[in-house]
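The chain below stands alone and is given in C-alpha coordinates; this is the form predicted on its own.
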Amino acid sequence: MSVRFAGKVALCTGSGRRAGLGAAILQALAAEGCKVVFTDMLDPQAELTSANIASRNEMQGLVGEIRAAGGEAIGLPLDVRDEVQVEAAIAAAVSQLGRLDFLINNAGVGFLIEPLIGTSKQRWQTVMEVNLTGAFLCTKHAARQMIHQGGGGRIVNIASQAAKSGHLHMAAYTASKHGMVGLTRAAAIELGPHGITVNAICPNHVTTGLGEVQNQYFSQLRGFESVEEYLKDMKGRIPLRRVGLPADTAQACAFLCSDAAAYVTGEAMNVSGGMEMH
(Lines of atoms letter the chains of each structure in order from A and count residues from 1; the text may use other names and numbers.)
(Lines give C-alpha, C1' and ligand atoms only; values in the text may rest on other atoms or scores of the structure.)
Protein backbone atom coordinates (compact mmCIF):
# COMPACT_ATOMS: atom_id res chain seq x y z
CA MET A 1 0.00 0.00 0.00
CA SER A 2 1.30 3.44 -0.95
CA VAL A 3 1.61 5.96 1.89
CA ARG A 4 1.27 9.22 -0.03
CA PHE A 5 -1.69 10.14 2.18
CA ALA A 6 -0.63 8.39 5.39
CA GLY A 7 -1.99 10.22 8.43
CA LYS A 8 -4.53 12.17 6.36
CA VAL A 9 -8.31 11.97 6.74
CA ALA A 10 -10.79 12.50 3.91
CA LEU A 11 -14.57 12.91 4.04
CA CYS A 12 -16.58 12.55 0.85
CA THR A 13 -20.27 13.32 0.56
CA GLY A 14 -22.53 11.15 -1.58
CA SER A 15 -20.08 8.27 -1.35
CA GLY A 16 -22.27 5.42 -0.11
CA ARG A 17 -23.23 3.87 -3.46
CA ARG A 18 -21.18 1.11 -5.01
CA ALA A 19 -19.61 2.06 -8.37
CA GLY A 20 -20.35 5.74 -7.74
CA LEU A 21 -17.85 8.58 -8.08
CA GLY A 22 -17.71 9.15 -4.32
CA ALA A 23 -16.89 5.53 -3.55
CA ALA A 24 -14.22 5.47 -6.27
CA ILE A 25 -12.62 8.62 -4.87
CA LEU A 26 -12.38 7.26 -1.33
CA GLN A 27 -11.13 3.90 -2.56
CA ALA A 28 -8.35 5.66 -4.47
CA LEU A 29 -7.36 7.76 -1.46
CA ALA A 30 -7.52 4.79 0.92
CA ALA A 31 -5.26 2.79 -1.40
CA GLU A 32 -2.60 5.44 -0.72
CA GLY A 33 -2.91 5.36 3.05
CA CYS A 34 -5.68 7.90 3.69
CA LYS A 35 -8.28 7.31 6.40
CA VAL A 36 -11.67 7.79 4.81
CA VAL A 37 -15.20 8.77 5.81
CA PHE A 38 -18.06 7.55 3.64
CA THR A 39 -21.20 9.67 4.00
CA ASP A 40 -24.53 9.57 2.24
CA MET A 41 -28.21 10.26 2.61
CA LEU A 42 -29.80 7.02 3.83
CA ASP A 43 -33.41 7.97 4.55
CA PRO A 44 -35.77 8.62 1.59
CA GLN A 45 -37.46 12.01 1.35
CA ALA A 46 -39.83 13.26 -1.37
CA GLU A 47 -38.10 12.90 -4.77
CA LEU A 48 -35.06 11.36 -3.10
CA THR A 49 -36.50 7.85 -2.98
CA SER A 50 -34.87 4.60 -1.90
CA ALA A 51 -34.13 3.90 -5.58
CA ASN A 52 -32.01 7.06 -5.80
CA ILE A 53 -30.08 7.02 -2.53
CA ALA A 54 -27.65 4.70 -0.78
CA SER A 55 -28.60 2.05 1.74
CA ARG A 56 -26.91 1.45 5.07
CA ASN A 57 -25.86 -2.02 4.00
CA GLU A 58 -24.34 -0.74 0.76
CA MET A 59 -22.31 1.93 2.54
CA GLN A 60 -21.19 -0.39 5.31
CA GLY A 61 -20.10 -2.89 2.68
CA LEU A 62 -17.79 -0.25 1.19
CA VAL A 63 -16.42 0.55 4.65
CA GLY A 64 -15.81 -3.16 5.28
CA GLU A 65 -13.84 -3.53 2.06
CA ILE A 66 -11.46 -0.72 3.02
CA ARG A 67 -10.96 -2.25 6.46
CA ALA A 68 -10.42 -5.73 5.00
CA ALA A 69 -7.64 -4.28 2.84
CA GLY A 70 -5.92 -2.88 5.96
CA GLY A 71 -7.22 0.67 5.76
CA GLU A 72 -9.24 2.78 8.17
CA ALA A 73 -12.77 3.80 7.24
CA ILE A 74 -16.06 4.77 8.82
CA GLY A 75 -19.53 5.40 7.40
CA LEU A 76 -21.89 8.15 8.51
CA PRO A 77 -25.43 9.12 7.47
CA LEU A 78 -25.53 12.65 6.08
CA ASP A 79 -28.15 14.76 4.38
CA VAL A 80 -25.99 17.66 3.21
CA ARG A 81 -29.01 19.99 3.18
CA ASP A 82 -29.16 19.85 6.99
CA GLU A 83 -26.52 22.04 8.66
CA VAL A 84 -26.89 20.24 11.99
CA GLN A 85 -26.10 16.93 10.28
CA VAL A 86 -23.13 18.47 8.48
CA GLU A 87 -21.64 19.73 11.74
CA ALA A 88 -22.27 16.37 13.40
CA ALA A 89 -20.64 14.39 10.58
CA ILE A 90 -17.49 16.49 10.64
CA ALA A 91 -17.33 16.29 14.44
CA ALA A 92 -17.74 12.49 14.26
CA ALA A 93 -15.00 12.20 11.65
CA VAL A 94 -12.62 14.19 13.83
CA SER A 95 -13.63 12.32 16.98
CA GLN A 96 -13.14 8.89 15.45
CA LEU A 97 -10.21 9.50 13.09
CA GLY A 98 -8.47 12.44 14.73
CA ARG A 99 -8.63 15.23 12.15
CA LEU A 100 -9.96 16.30 8.74
CA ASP A 101 -7.61 17.09 5.86
CA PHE A 102 -9.64 16.60 2.70
CA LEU A 103 -13.29 17.35 1.93
CA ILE A 104 -14.77 16.12 -1.33
CA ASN A 105 -18.18 17.61 -2.13
CA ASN A 106 -19.63 14.91 -4.34
CA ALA A 107 -23.29 14.63 -3.24
CA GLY A 108 -25.54 15.54 -6.11
CA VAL A 109 -28.95 15.14 -7.72
CA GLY A 110 -28.77 14.62 -11.46
CA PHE A 111 -31.71 12.32 -12.09
CA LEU A 112 -34.44 15.01 -12.01
CA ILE A 113 -34.36 15.57 -15.76
CA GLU A 114 -37.20 17.42 -17.46
CA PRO A 115 -37.92 20.41 -19.71
CA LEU A 116 -37.35 23.83 -18.17
CA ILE A 117 -40.96 24.92 -18.60
CA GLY A 118 -42.17 21.80 -16.80
CA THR A 119 -39.79 22.04 -13.84
CA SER A 120 -41.51 22.75 -10.55
CA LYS A 121 -40.08 25.11 -7.96
CA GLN A 122 -39.86 22.18 -5.52
CA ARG A 123 -37.73 20.11 -7.88
CA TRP A 124 -35.54 23.12 -8.68
CA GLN A 125 -34.98 23.68 -4.97
CA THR A 126 -34.19 20.01 -4.33
CA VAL A 127 -31.40 20.09 -6.90
CA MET A 128 -30.04 23.41 -5.64
CA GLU A 129 -30.16 22.40 -1.99
CA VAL A 130 -28.24 19.16 -2.52
CA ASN A 131 -25.81 20.20 -5.24
CA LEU A 132 -24.97 23.75 -4.21
CA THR A 133 -26.23 24.56 -0.71
CA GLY A 134 -24.91 21.21 0.51
CA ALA A 135 -21.47 21.98 -0.91
CA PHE A 136 -21.56 25.39 0.78
CA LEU A 137 -22.49 23.97 4.18
CA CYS A 138 -19.86 21.24 4.04
CA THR A 139 -17.19 23.67 2.85
CA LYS A 140 -18.07 26.10 5.63
CA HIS A 141 -17.78 23.58 8.46
CA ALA A 142 -14.87 21.59 7.03
CA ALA A 143 -12.92 24.83 6.57
CA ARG A 144 -13.61 25.80 10.17
CA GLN A 145 -12.13 22.48 11.30
CA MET A 146 -9.12 22.77 9.01
CA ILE A 147 -8.40 26.30 10.23
CA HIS A 148 -8.80 25.19 13.85
CA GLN A 149 -6.37 22.29 13.56
CA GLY A 150 -3.87 24.20 11.38
CA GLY A 151 -1.75 22.87 8.55
CA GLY A 152 -4.05 23.72 5.67
CA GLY A 153 -6.26 21.32 3.78
CA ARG A 154 -7.87 20.40 0.48
CA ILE A 155 -11.46 20.91 -0.67
CA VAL A 156 -12.45 19.34 -3.98
CA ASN A 157 -15.86 19.97 -5.51
CA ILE A 158 -17.16 17.41 -7.99
CA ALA A 159 -18.84 19.63 -10.54
CA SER A 160 -19.58 18.45 -14.09
CA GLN A 161 -19.19 19.26 -17.75
CA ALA A 162 -22.53 20.95 -17.02
CA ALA A 163 -20.54 23.50 -15.00
CA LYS A 164 -19.05 24.72 -18.29
CA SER A 165 -21.81 24.20 -20.89
CA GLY A 166 -25.59 24.14 -21.04
CA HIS A 167 -27.43 20.82 -21.23
CA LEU A 168 -30.85 19.93 -22.56
CA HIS A 169 -33.59 19.33 -19.95
CA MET A 170 -31.12 19.92 -17.10
CA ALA A 171 -31.60 23.59 -16.23
CA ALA A 172 -31.49 23.09 -12.46
CA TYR A 173 -28.52 20.73 -12.59
CA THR A 174 -26.58 22.96 -14.98
CA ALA A 175 -27.27 26.07 -12.90
CA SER A 176 -26.22 24.30 -9.70
CA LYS A 177 -22.95 23.09 -11.20
CA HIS A 178 -22.13 26.53 -12.64
CA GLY A 179 -22.78 27.83 -9.12
CA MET A 180 -20.43 25.22 -7.68
CA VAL A 181 -17.59 26.62 -9.79
CA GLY A 182 -18.41 30.11 -8.49
CA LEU A 183 -18.35 28.78 -4.93
CA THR A 184 -15.00 27.11 -5.66
CA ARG A 185 -13.43 30.37 -6.83
CA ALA A 186 -14.78 32.48 -3.98
CA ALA A 187 -13.78 29.92 -1.34
CA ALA A 188 -10.29 29.60 -2.83
CA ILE A 189 -9.74 33.33 -2.35
CA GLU A 190 -10.94 33.34 1.26
CA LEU A 191 -9.32 30.10 2.38
CA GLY A 192 -5.99 30.46 0.58
CA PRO A 193 -4.38 32.44 3.43
CA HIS A 194 -5.07 29.43 5.68
CA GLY A 195 -3.27 27.04 3.34
CA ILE A 196 -6.53 25.48 2.16
CA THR A 197 -6.85 24.91 -1.57
CA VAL A 198 -10.29 24.71 -3.20
CA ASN A 199 -10.71 23.23 -6.66
CA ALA A 200 -13.43 21.66 -8.80
CA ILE A 201 -13.39 18.68 -11.14
CA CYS A 202 -15.65 18.74 -14.20
CA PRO A 203 -16.18 15.21 -15.57
CA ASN A 204 -18.17 14.51 -18.70
CA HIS A 205 -20.54 11.52 -18.76
CA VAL A 206 -19.70 8.67 -16.39
CA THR A 207 -21.98 5.63 -16.34
CA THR A 208 -22.57 5.33 -12.60
CA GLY A 209 -26.04 4.61 -11.23
CA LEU A 210 -26.89 8.24 -11.94
CA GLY A 211 -25.33 7.97 -15.38
CA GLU A 212 -27.53 4.99 -16.25
CA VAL A 213 -30.65 7.07 -15.55
CA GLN A 214 -29.34 9.80 -17.84
CA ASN A 215 -28.47 7.23 -20.54
CA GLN A 216 -32.01 5.90 -20.58
CA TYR A 217 -33.58 9.36 -20.66
CA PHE A 218 -31.41 10.92 -23.35
CA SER A 219 -31.25 7.87 -25.61
CA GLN A 220 -35.06 7.96 -25.81
CA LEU A 221 -35.25 11.75 -26.07
CA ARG A 222 -32.83 11.81 -28.99
CA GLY A 223 -34.42 8.92 -30.83
CA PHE A 224 -31.73 6.26 -30.51
CA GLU A 225 -32.86 2.64 -30.80
CA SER A 226 -30.91 1.65 -27.68
CA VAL A 227 -28.66 2.98 -24.93
CA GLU A 228 -25.77 1.22 -26.67
CA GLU A 229 -26.36 3.25 -29.84
CA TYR A 230 -26.58 6.45 -27.79
CA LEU A 231 -23.26 5.69 -26.06
CA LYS A 232 -21.63 4.80 -29.38
CA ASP A 233 -22.65 8.19 -30.73
CA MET A 234 -21.33 9.90 -27.61
CA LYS A 235 -17.96 8.15 -27.85
CA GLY A 236 -17.66 9.36 -31.43
CA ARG A 237 -17.88 12.95 -30.20
CA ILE A 238 -15.19 12.51 -27.50
CA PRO A 239 -11.61 12.98 -28.77
CA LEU A 240 -10.34 10.06 -26.66
CA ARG A 241 -13.21 7.91 -27.98
CA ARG A 242 -14.54 6.61 -24.68
CA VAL A 243 -16.83 7.78 -21.91
CA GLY A 244 -15.41 8.64 -18.51
CA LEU A 245 -14.74 6.09 -15.79
CA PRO A 246 -15.08 6.65 -12.03
CA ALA A 247 -11.32 6.07 -11.79
CA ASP A 248 -10.64 9.06 -14.07
CA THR A 249 -12.32 11.44 -11.61
CA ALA A 250 -10.86 9.61 -8.62
CA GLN A 251 -7.28 9.99 -9.83
CA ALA A 252 -7.81 13.67 -10.63
CA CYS A 253 -9.12 14.14 -7.11
CA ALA A 254 -6.12 12.32 -5.64
CA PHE A 255 -3.83 14.69 -7.56
CA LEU A 256 -5.63 17.77 -6.22
CA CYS A 257 -5.34 16.39 -2.68
CA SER A 258 -1.63 15.70 -3.07
CA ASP A 259 1.40 17.87 -2.39
CA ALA A 260 1.94 17.99 -6.17
CA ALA A 261 -1.09 20.31 -6.37
CA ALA A 262 -0.11 22.53 -3.44
CA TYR A 263 -0.04 25.63 -5.67
CA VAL A 264 -3.27 24.86 -7.53
CA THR A 265 -6.41 26.56 -6.25
CA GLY A 266 -9.59 28.09 -7.66
CA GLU A 267 -9.44 25.84 -10.73
CA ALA A 268 -12.22 23.93 -12.47
CA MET A 269 -10.38 20.99 -14.04
CA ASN A 270 -11.96 19.26 -17.02
CA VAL A 271 -11.78 15.46 -16.94
CA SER A 272 -13.70 14.84 -20.13
CA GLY A 273 -11.49 13.07 -22.65
CA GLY A 274 -11.27 16.36 -24.54
CA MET A 275 -15.03 16.83 -24.81
CA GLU A 276 -14.83 20.07 -22.81
CA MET A 277 -11.85 22.38 -23.34
CA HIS A 278 -12.61 25.61 -21.54
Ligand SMILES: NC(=O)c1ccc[n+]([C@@H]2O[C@H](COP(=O)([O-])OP(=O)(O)OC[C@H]3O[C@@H](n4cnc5c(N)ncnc54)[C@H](O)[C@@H]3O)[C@@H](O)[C@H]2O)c1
Given for the second form:
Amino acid sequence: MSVRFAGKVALCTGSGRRAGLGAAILQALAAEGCKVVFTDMLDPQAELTSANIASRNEMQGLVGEIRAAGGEAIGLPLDVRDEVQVEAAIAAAVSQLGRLDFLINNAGVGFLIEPLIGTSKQRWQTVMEVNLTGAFLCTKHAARQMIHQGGGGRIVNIASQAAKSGHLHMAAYTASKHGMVGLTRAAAIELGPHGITVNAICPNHVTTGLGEVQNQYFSQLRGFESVEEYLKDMKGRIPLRRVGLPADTAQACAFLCSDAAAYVTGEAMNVSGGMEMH
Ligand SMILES: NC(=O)c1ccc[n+]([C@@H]2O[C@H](COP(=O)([O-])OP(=O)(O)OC[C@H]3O[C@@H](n4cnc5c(N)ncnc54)[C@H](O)[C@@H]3O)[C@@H](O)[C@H]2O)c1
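Switch from the form predicted on its own to the form predicted in complex with the named molecule and print that structure.
Every component of the complex follows; first up is the chain already shown.
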Protein backbone atom coordinates (compact mmCIF):
# COMPACT_ATOMS: atom_id res chain seq x y z
CA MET A 1 0.00 0.00 0.00
CA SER A 2 1.29 3.49 -0.90
CA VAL A 3 1.69 5.77 2.13
CA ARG A 4 1.57 9.24 0.57
CA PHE A 5 -1.13 10.23 3.09
CA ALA A 6 -0.03 8.16 6.11
CA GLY A 7 -0.96 9.89 9.39
CA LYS A 8 -3.39 12.27 7.64
CA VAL A 9 -7.14 12.48 8.32
CA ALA A 10 -9.69 13.51 5.67
CA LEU A 11 -13.37 14.38 6.11
CA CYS A 12 -15.61 14.52 3.05
CA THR A 13 -19.21 15.76 3.08
CA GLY A 14 -21.94 13.99 1.11
CA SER A 15 -19.75 10.90 0.77
CA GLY A 16 -22.25 8.19 1.72
CA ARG A 17 -23.46 7.19 -1.75
CA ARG A 18 -21.66 4.27 -3.35
CA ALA A 19 -21.58 5.68 -6.88
CA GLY A 20 -20.90 9.25 -5.77
CA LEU A 21 -17.81 11.41 -6.16
CA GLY A 22 -17.36 11.74 -2.38
CA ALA A 23 -16.99 7.98 -1.85
CA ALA A 24 -14.49 7.77 -4.75
CA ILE A 25 -12.45 10.62 -3.23
CA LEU A 26 -12.21 8.97 0.20
CA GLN A 27 -11.44 5.57 -1.36
CA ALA A 28 -8.56 7.13 -3.34
CA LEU A 29 -7.16 8.89 -0.24
CA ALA A 30 -7.55 5.75 1.92
CA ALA A 31 -5.71 3.67 -0.70
CA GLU A 32 -2.70 5.88 0.03
CA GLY A 33 -2.83 5.53 3.81
CA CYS A 34 -5.20 8.37 4.79
CA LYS A 35 -7.70 7.87 7.64
CA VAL A 36 -11.10 8.83 6.28
CA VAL A 37 -14.37 10.20 7.65
CA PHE A 38 -17.47 9.50 5.57
CA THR A 39 -20.27 11.94 6.37
CA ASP A 40 -23.70 12.41 4.84
CA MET A 41 -27.21 13.63 5.46
CA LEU A 42 -29.03 10.42 6.29
CA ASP A 43 -32.54 11.58 7.18
CA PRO A 44 -34.78 12.38 4.20
CA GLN A 45 -36.79 15.62 4.55
CA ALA A 46 -38.65 18.08 2.27
CA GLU A 47 -37.10 18.05 -1.24
CA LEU A 48 -34.13 16.02 -0.05
CA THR A 49 -35.82 12.62 -0.31
CA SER A 50 -34.33 9.13 -0.05
CA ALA A 51 -34.01 9.13 -3.86
CA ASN A 52 -31.29 11.78 -3.75
CA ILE A 53 -29.56 11.41 -0.40
CA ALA A 54 -27.50 8.59 1.05
CA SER A 55 -28.77 5.86 3.39
CA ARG A 56 -27.15 4.78 6.67
CA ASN A 57 -26.53 1.24 5.36
CA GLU A 58 -24.92 2.48 2.17
CA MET A 59 -22.47 4.66 4.12
CA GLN A 60 -21.67 1.96 6.70
CA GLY A 61 -20.96 -0.44 3.80
CA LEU A 62 -18.33 1.99 2.45
CA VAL A 63 -16.76 2.34 5.91
CA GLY A 64 -16.65 -1.47 6.27
CA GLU A 65 -14.85 -1.90 2.94
CA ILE A 66 -12.03 0.48 3.92
CA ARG A 67 -11.63 -1.32 7.26
CA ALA A 68 -11.63 -4.72 5.56
CA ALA A 69 -8.78 -3.52 3.34
CA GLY A 70 -6.75 -2.57 6.43
CA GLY A 71 -7.54 1.15 6.48
CA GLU A 72 -9.09 3.37 9.14
CA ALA A 73 -12.54 4.84 8.48
CA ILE A 74 -15.55 6.10 10.39
CA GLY A 75 -19.01 7.24 9.30
CA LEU A 76 -20.90 10.20 10.79
CA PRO A 77 -24.30 11.76 10.09
CA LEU A 78 -23.94 15.34 8.85
CA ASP A 79 -26.45 17.68 7.25
CA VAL A 80 -24.11 20.45 6.10
CA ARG A 81 -26.84 23.10 6.46
CA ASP A 82 -26.83 22.73 10.25
CA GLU A 83 -23.90 24.48 11.99
CA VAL A 84 -24.40 22.49 15.20
CA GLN A 85 -24.03 19.24 13.25
CA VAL A 86 -20.96 20.58 11.41
CA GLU A 87 -19.19 21.42 14.68
CA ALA A 88 -20.19 18.07 16.20
CA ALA A 89 -18.96 16.05 13.20
CA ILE A 90 -15.58 17.78 13.16
CA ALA A 91 -15.22 17.32 16.92
CA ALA A 92 -16.13 13.62 16.60
CA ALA A 93 -13.66 13.11 13.74
CA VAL A 94 -10.87 14.72 15.80
CA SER A 95 -11.72 12.80 18.97
CA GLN A 96 -11.85 9.44 17.13
CA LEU A 97 -8.99 9.88 14.62
CA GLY A 98 -6.81 12.47 16.36
CA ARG A 99 -6.75 15.40 13.92
CA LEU A 100 -8.14 16.87 10.68
CA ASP A 101 -5.86 17.56 7.71
CA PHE A 102 -8.15 17.56 4.67
CA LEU A 103 -11.73 18.83 4.26
CA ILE A 104 -13.51 18.01 1.02
CA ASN A 105 -16.73 19.99 0.51
CA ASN A 106 -18.56 17.60 -1.80
CA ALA A 107 -22.19 17.57 -0.56
CA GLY A 108 -24.40 18.96 -3.27
CA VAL A 109 -27.81 18.83 -4.84
CA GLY A 110 -28.24 19.17 -8.58
CA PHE A 111 -31.55 17.43 -9.10
CA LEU A 112 -33.72 20.54 -8.71
CA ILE A 113 -33.73 21.33 -12.42
CA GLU A 114 -36.42 23.68 -13.71
CA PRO A 115 -36.83 26.94 -15.64
CA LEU A 116 -35.76 30.03 -13.70
CA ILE A 117 -39.19 31.66 -13.98
CA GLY A 118 -40.78 28.60 -12.34
CA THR A 119 -38.26 28.22 -9.52
CA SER A 120 -39.69 28.85 -6.05
CA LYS A 121 -37.71 30.75 -3.42
CA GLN A 122 -37.78 27.66 -1.23
CA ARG A 123 -36.14 25.48 -3.88
CA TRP A 124 -33.55 28.17 -4.63
CA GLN A 125 -32.71 28.31 -0.92
CA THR A 126 -32.42 24.53 -0.63
CA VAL A 127 -29.80 24.44 -3.37
CA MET A 128 -27.91 27.44 -1.94
CA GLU A 129 -27.98 26.08 1.60
CA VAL A 130 -26.60 22.66 0.68
CA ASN A 131 -24.12 23.64 -2.06
CA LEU A 132 -22.81 26.98 -0.79
CA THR A 133 -23.78 27.67 2.83
CA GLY A 134 -22.82 24.09 3.74
CA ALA A 135 -19.36 24.57 2.21
CA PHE A 136 -18.96 27.84 4.12
CA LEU A 137 -19.93 26.28 7.47
CA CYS A 138 -17.64 23.28 7.02
CA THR A 139 -14.75 25.50 5.85
CA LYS A 140 -15.19 27.76 8.89
CA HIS A 141 -15.10 24.96 11.47
CA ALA A 142 -12.50 22.79 9.72
CA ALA A 143 -10.19 25.80 9.35
CA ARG A 144 -10.57 26.60 13.07
CA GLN A 145 -9.47 23.04 13.87
CA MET A 146 -6.56 23.14 11.38
CA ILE A 147 -5.33 26.47 12.79
CA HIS A 148 -5.70 25.15 16.36
CA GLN A 149 -3.69 21.98 15.69
CA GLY A 150 -1.06 23.76 13.52
CA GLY A 151 0.81 22.40 10.51
CA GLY A 152 -1.53 23.67 7.80
CA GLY A 153 -4.21 21.76 5.92
CA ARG A 154 -6.07 21.31 2.67
CA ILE A 155 -9.61 22.30 1.72
CA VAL A 156 -10.98 21.11 -1.62
CA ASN A 157 -14.36 22.29 -2.89
CA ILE A 158 -16.11 20.08 -5.43
CA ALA A 159 -17.65 22.76 -7.63
CA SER A 160 -18.65 22.00 -11.23
CA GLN A 161 -18.43 22.99 -14.84
CA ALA A 162 -21.45 25.05 -13.77
CA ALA A 163 -19.02 27.17 -11.74
CA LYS A 164 -17.54 28.46 -15.00
CA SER A 165 -20.46 28.67 -17.48
CA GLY A 166 -24.23 29.15 -17.42
CA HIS A 167 -26.43 26.03 -17.61
CA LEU A 168 -30.01 25.74 -18.85
CA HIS A 169 -32.72 25.26 -16.17
CA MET A 170 -30.05 25.23 -13.46
CA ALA A 171 -29.96 28.84 -12.26
CA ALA A 172 -29.73 27.99 -8.56
CA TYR A 173 -27.15 25.24 -9.10
CA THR A 174 -25.06 27.42 -11.42
CA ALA A 175 -25.16 30.39 -9.02
CA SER A 176 -24.26 28.19 -6.05
CA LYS A 177 -21.27 26.65 -7.86
CA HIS A 178 -20.00 30.05 -9.07
CA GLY A 179 -20.33 31.11 -5.43
CA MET A 180 -18.24 28.15 -4.36
CA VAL A 181 -15.36 29.42 -6.49
CA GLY A 182 -15.70 32.85 -4.84
CA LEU A 183 -15.60 31.19 -1.43
CA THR A 184 -12.51 29.22 -2.55
CA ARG A 185 -10.63 32.38 -3.55
CA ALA A 186 -11.59 34.39 -0.45
CA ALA A 187 -10.75 31.51 1.91
CA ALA A 188 -7.41 30.91 0.14
CA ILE A 189 -6.38 34.50 0.93
CA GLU A 190 -7.42 34.32 4.60
CA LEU A 191 -6.16 30.82 5.34
CA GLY A 192 -2.92 30.94 3.31
CA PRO A 193 -0.90 32.47 6.19
CA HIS A 194 -1.84 29.39 8.25
CA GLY A 195 -0.47 27.02 5.60
CA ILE A 196 -3.97 25.95 4.56
CA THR A 197 -4.57 25.73 0.81
CA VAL A 198 -8.09 26.09 -0.59
CA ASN A 199 -8.89 24.95 -4.12
CA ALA A 200 -11.91 23.93 -6.19
CA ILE A 201 -12.39 21.16 -8.74
CA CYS A 202 -14.78 21.71 -11.63
CA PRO A 203 -15.84 18.36 -13.14
CA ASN A 204 -18.03 18.03 -16.21
CA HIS A 205 -20.71 15.33 -16.39
CA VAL A 206 -20.17 12.15 -14.33
CA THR A 207 -22.94 9.54 -14.31
CA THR A 208 -23.48 9.36 -10.54
CA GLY A 209 -26.96 9.33 -8.93
CA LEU A 210 -27.13 13.09 -9.47
CA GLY A 211 -25.75 12.71 -13.01
CA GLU A 212 -28.47 10.17 -13.89
CA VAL A 213 -31.23 12.61 -12.93
CA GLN A 214 -29.63 15.25 -15.16
CA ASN A 215 -29.33 12.77 -18.06
CA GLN A 216 -33.02 11.88 -17.85
CA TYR A 217 -34.12 15.50 -17.70
CA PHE A 218 -31.93 16.91 -20.48
CA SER A 219 -32.31 13.97 -22.89
CA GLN A 220 -36.09 14.54 -22.79
CA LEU A 221 -35.86 18.35 -22.89
CA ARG A 222 -33.57 18.26 -25.93
CA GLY A 223 -35.70 15.67 -27.73
CA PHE A 224 -33.26 12.74 -27.80
CA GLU A 225 -34.81 9.29 -28.28
CA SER A 226 -32.87 7.87 -25.35
CA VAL A 227 -30.34 8.74 -22.66
CA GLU A 228 -27.77 6.77 -24.68
CA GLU A 229 -28.32 9.04 -27.72
CA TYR A 230 -28.03 12.11 -25.47
CA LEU A 231 -24.74 10.83 -24.00
CA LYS A 232 -23.40 9.99 -27.47
CA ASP A 233 -24.02 13.60 -28.51
CA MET A 234 -22.37 14.88 -25.32
CA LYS A 235 -19.27 12.72 -25.81
CA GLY A 236 -18.92 14.09 -29.35
CA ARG A 237 -18.62 17.59 -27.84
CA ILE A 238 -15.94 16.60 -25.27
CA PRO A 239 -12.39 16.83 -26.68
CA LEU A 240 -11.33 13.62 -24.87
CA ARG A 241 -14.54 11.91 -26.17
CA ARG A 242 -15.82 10.44 -22.91
CA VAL A 243 -17.77 11.64 -19.88
CA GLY A 244 -16.02 12.06 -16.53
CA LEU A 245 -15.47 9.19 -14.10
CA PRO A 246 -15.51 9.44 -10.29
CA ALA A 247 -11.81 8.47 -10.38
CA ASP A 248 -10.96 11.56 -12.48
CA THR A 249 -12.23 13.88 -9.73
CA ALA A 250 -10.81 11.64 -6.98
CA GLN A 251 -7.28 11.70 -8.44
CA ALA A 252 -7.40 15.48 -8.94
CA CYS A 253 -8.46 15.82 -5.30
CA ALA A 254 -5.62 13.54 -4.14
CA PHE A 255 -3.19 15.74 -6.07
CA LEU A 256 -4.53 18.90 -4.40
CA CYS A 257 -4.20 17.23 -0.96
CA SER A 258 -0.65 16.07 -1.68
CA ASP A 259 2.69 17.76 -1.06
CA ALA A 260 3.02 18.11 -4.85
CA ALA A 261 0.31 20.82 -4.69
CA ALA A 262 1.83 22.68 -1.72
CA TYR A 263 2.07 25.95 -3.71
CA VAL A 264 -1.35 25.74 -5.39
CA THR A 265 -4.15 27.73 -3.75
CA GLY A 266 -7.21 29.73 -4.81
CA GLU A 267 -7.40 27.64 -7.99
CA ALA A 268 -10.57 26.34 -9.70
CA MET A 269 -9.28 23.36 -11.68
CA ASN A 270 -11.27 21.97 -14.58
CA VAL A 271 -11.49 18.16 -14.74
CA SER A 272 -13.66 18.08 -17.81
CA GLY A 273 -11.89 16.26 -20.64
CA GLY A 274 -11.30 19.66 -22.23
CA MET A 275 -14.97 20.68 -22.24
CA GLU A 276 -14.28 23.70 -20.02
CA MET A 277 -11.07 25.61 -20.62
CA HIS A 278 -11.17 28.79 -18.56
N1 LIG B 1 -22.13 14.06 -11.22
C2 LIG B 1 -21.78 15.12 -11.92
O3 LIG B 1 -21.96 15.16 -13.14
C4 LIG B 1 -21.14 16.31 -11.23
C5 LIG B 1 -20.47 17.24 -12.02
C6 LIG B 1 -19.91 18.35 -11.41
C7 LIG B 1 -19.99 18.51 -10.05
N8 LIG B 1 -20.66 17.61 -9.29
C9 LIG B 1 -20.73 17.84 -7.85
O10 LIG B 1 -20.14 16.76 -7.17
C11 LIG B 1 -20.70 16.64 -5.87
C12 LIG B 1 -21.09 15.20 -5.63
O13 LIG B 1 -22.16 14.87 -6.51
P14 LIG B 1 -22.40 13.40 -7.08
O15 LIG B 1 -22.47 13.52 -8.56
O16 LIG B 1 -21.46 12.44 -6.46
O17 LIG B 1 -23.91 13.14 -6.63
P18 LIG B 1 -24.51 12.30 -5.42
O19 LIG B 1 -25.96 12.60 -5.41
O20 LIG B 1 -24.08 10.88 -5.52
O21 LIG B 1 -23.79 12.95 -4.17
C22 LIG B 1 -24.27 14.08 -3.49
C23 LIG B 1 -24.25 13.75 -2.02
O24 LIG B 1 -24.65 14.91 -1.28
C25 LIG B 1 -25.45 14.44 -0.20
N26 LIG B 1 -26.27 15.51 0.35
C27 LIG B 1 -27.39 16.09 -0.15
N28 LIG B 1 -27.87 17.01 0.69
C29 LIG B 1 -27.01 17.04 1.76
C30 LIG B 1 -26.95 17.80 2.95
N31 LIG B 1 -27.88 18.71 3.26
N32 LIG B 1 -25.93 17.54 3.82
C33 LIG B 1 -24.99 16.61 3.54
N34 LIG B 1 -24.99 15.86 2.41
C35 LIG B 1 -26.00 16.08 1.53
C36 LIG B 1 -26.25 13.28 -0.77
O37 LIG B 1 -26.74 12.42 0.24
C38 LIG B 1 -25.19 12.60 -1.64
O39 LIG B 1 -24.47 11.63 -0.94
C40 LIG B 1 -21.87 17.62 -5.81
O41 LIG B 1 -21.48 18.80 -5.12
C42 LIG B 1 -22.13 17.92 -7.28
O43 LIG B 1 -22.72 19.19 -7.46
C44 LIG B 1 -21.22 16.49 -9.85
